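Just the one chain here, the form predicted alone, laid out as structure tokens.
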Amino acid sequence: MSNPALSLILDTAVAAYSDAKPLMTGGHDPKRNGFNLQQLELHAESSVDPYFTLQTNIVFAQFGVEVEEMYAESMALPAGLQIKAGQFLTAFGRINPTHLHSWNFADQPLMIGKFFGSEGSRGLGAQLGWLLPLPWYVELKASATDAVGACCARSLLGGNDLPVRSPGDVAYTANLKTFVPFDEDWSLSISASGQAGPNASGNGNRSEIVGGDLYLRFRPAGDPERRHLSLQMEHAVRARQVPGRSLVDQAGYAQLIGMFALRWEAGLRTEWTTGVADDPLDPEWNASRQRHSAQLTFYPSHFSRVRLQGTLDRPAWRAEPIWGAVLAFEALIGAHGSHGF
């Protein structure tokens, strides 16, 4: 057993919105005019023995402490299999399994907040991963987790902490992902995801979410300026059973990110959601919403960044759009593992 690798990541921001209630949906979003502590994350990871690793992410906010993730992963299973057990972000799409410090914008996409909750889809449970024996990269992940929590299972049981009486009372999530490198400069990752579980509208009623995502990147090999351009898209459709009918809505986003010079990045993002009239499970979000954002980021080093972001938010149930500007700062100390592609 080795000493754990430790890191601290600070994310803070100053924000200005045209409305005192800017309708931010993420738990770490800058939610008010003035100064915001988005989070201070303590990350620790280490090998336990030749068979398992242990990782944890503990988040300190202005008014409390939260265990965001804590899980063990296997290291030595045969046939390309891997087991994860503990509390973790589920493998739905690209954004949900990641943390704030790996995002290209200062706030969580609306799709995650609307369908999963302020912290994304997360829960106590277990996950099985399988790297398929194919000539190219294909990975399947499937998990079973708690279906409760307003923060993390909004489309399922949400804040209704009901007991588990059968296998149908938990949430099941699956993701099938493939990665294709076209050449030294171009690469593509695509995946399909699904989640199903009970909701609180009545005995036996369930919710299902299906989605797809795409990540296309151009990064010239050997470029000393490390310039690159990426297109990332996600879209999901949600269906919830309620007495007498099914509620169907959808949400997604598309973003274009470019590193146009050493240490400088710029990005554009557009988001969309629909709503269901007279929605008994989501009455505060029963109409469409569009949000458009632009960001400019400077990286003083690999361990810090300064980001300026502007946002135009158009909820259909508001007479006027909401304008916003955010200046965010991030700093990292310690050892932190690399992020996935």
Second form
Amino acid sequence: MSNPALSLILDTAVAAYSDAKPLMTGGHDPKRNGFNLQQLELHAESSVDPYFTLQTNIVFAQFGVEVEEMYAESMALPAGLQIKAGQFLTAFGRINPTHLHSWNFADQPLMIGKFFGSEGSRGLGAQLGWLLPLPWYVELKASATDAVGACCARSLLGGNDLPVRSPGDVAYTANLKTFVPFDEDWSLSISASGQAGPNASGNGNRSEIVGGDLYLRFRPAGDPERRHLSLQMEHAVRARQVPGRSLVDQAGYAQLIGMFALRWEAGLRTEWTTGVADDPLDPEWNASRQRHSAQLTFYPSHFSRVRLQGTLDRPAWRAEPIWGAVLAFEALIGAHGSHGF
Amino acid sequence: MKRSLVWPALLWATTLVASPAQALQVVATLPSLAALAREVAGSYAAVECLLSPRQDPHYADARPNLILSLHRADLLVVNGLELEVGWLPGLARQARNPKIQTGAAGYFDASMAVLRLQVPGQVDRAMGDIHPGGNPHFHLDPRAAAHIAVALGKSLSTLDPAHAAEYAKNASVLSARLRALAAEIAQRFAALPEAERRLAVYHDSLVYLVDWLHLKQVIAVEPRPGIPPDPGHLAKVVATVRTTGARALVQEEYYPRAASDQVAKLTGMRVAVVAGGPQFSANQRYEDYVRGVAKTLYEALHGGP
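Please give the corresponding structure for the form predicted together with the partner chain, as opposed to the form predicted alone shown earlier.
Zooming out: every chain and molecule, the one shown earlier first.
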């Protein structure tokens, strides 16, 4: 019997920030001056039988192991349906359901860190996907997952591991996505997402996050240099009920990524977040913050990359902006499945 | 505003009405495979191709609209030997179509029907983007295509027994024509003197063609598959071409030209650029595509217009 496809991905970086505490929000961001192990990811996937596949993503840090994702997915349900069950990243927006390995920057967007947590929105639960019976691609995904974890549900119950007493005590996430191939070269993907669940302020108070994203891609199909240019944007609004009021803030980013020659990529990203003054649920992030990044990446082959990234971070609650420079290296061995669009 | 919704809605309704009665849906990854499938299937199946001949099948985008094609397919025809590994597996998983998953009756791996070349004894990524099952670029060899046509006929017959006789006949007629074509072109190349049988390639994608036409490949511009040349390797290519007297440098149109042109300029050899496959959407037949490639190659080796 054949083994599952196994791969190991090493992400490591050397970083220099103008502040010893650079306020990085991603669990695998280069967080400190000097050498950083971002992660060693062990990915395994295979068919279980004709009905299911199993995928696992186990992430090793220097002194610990974490099961990032582990889920079975159906292959043979009728009517365009597909079920995923286990622990998985929820289908909110474009970046959240993906891993560091397929990101265009060395760190996680602030929007993910602020609204979902250092690991992004994920949980134990189940997701139903439906490929709508339309002549063009439209997919609806809806999931129910546990609403706990400081890493993965910080707008919901966060670190408060409260018991589930009713169906309202878990997190619900939905995403509706469509894709428009204008021609062989140009295409556009847009989606809308929403998440709702209980929050940590008690009394049945709830949090809701609503977001939209777009991905516009130009890749001349016959170009021997495999050049392409893509614009990706996400924006989300969050509302959290607390006793006596509702806290509303926003976050998003826009990035422009260009593969300008064989093996060479460059990117620009700007991020924005607002904050709520005297935010009882997020006391350390109660004002606006902007961050701007630029990167240059060289891919020696399909299986390795070297990325130089510069960052200017402007949290309103700091007197000085934080400058950062990161040199990140990634190497992949083994059989790694193809990535989504 | 209301009126703008009427047409899309009608269009959708017609597809709902029209779809149940449709013939077998065949989806092929490469234009060569799609063109072969179209001839074997005749009028009993609708054949769709996922990639255009302009696209390098190693590096296609996993566009979500392809999920829809895979979702509706009764038969998926792939090249295999991991040529499509960078984009197809994820799409096939999302297609939620058990009929076309690996091992199912509707999954056709063309590489299973051909005699494979360059099956490496040992595989290591330091060797570049090596395909462990063998070199996957057999689509240009009509002898391989003849085997594929016969195997396709069998697969279609299994899926649609009512038309089994027609598929078998189509496959048999096509494979006979392809073998005749292979012999005819090989005969023309056999007349070339030894000095005109040597060629260089950009990517190692012509080994089946070289084997078929008894040519000799002296070197590849890529030092290892998938790795672009550095100046040191280009110098070696130039030296090898000079030593061997290779006449032509052959590459598909989706590979970069700069390095090849530079080698040609320094050595006086010709660069022969061939299409990545037949113009399937313009109904070009596989045989006409192969004839075109052979003509380009012959002229580059022998001299001519």
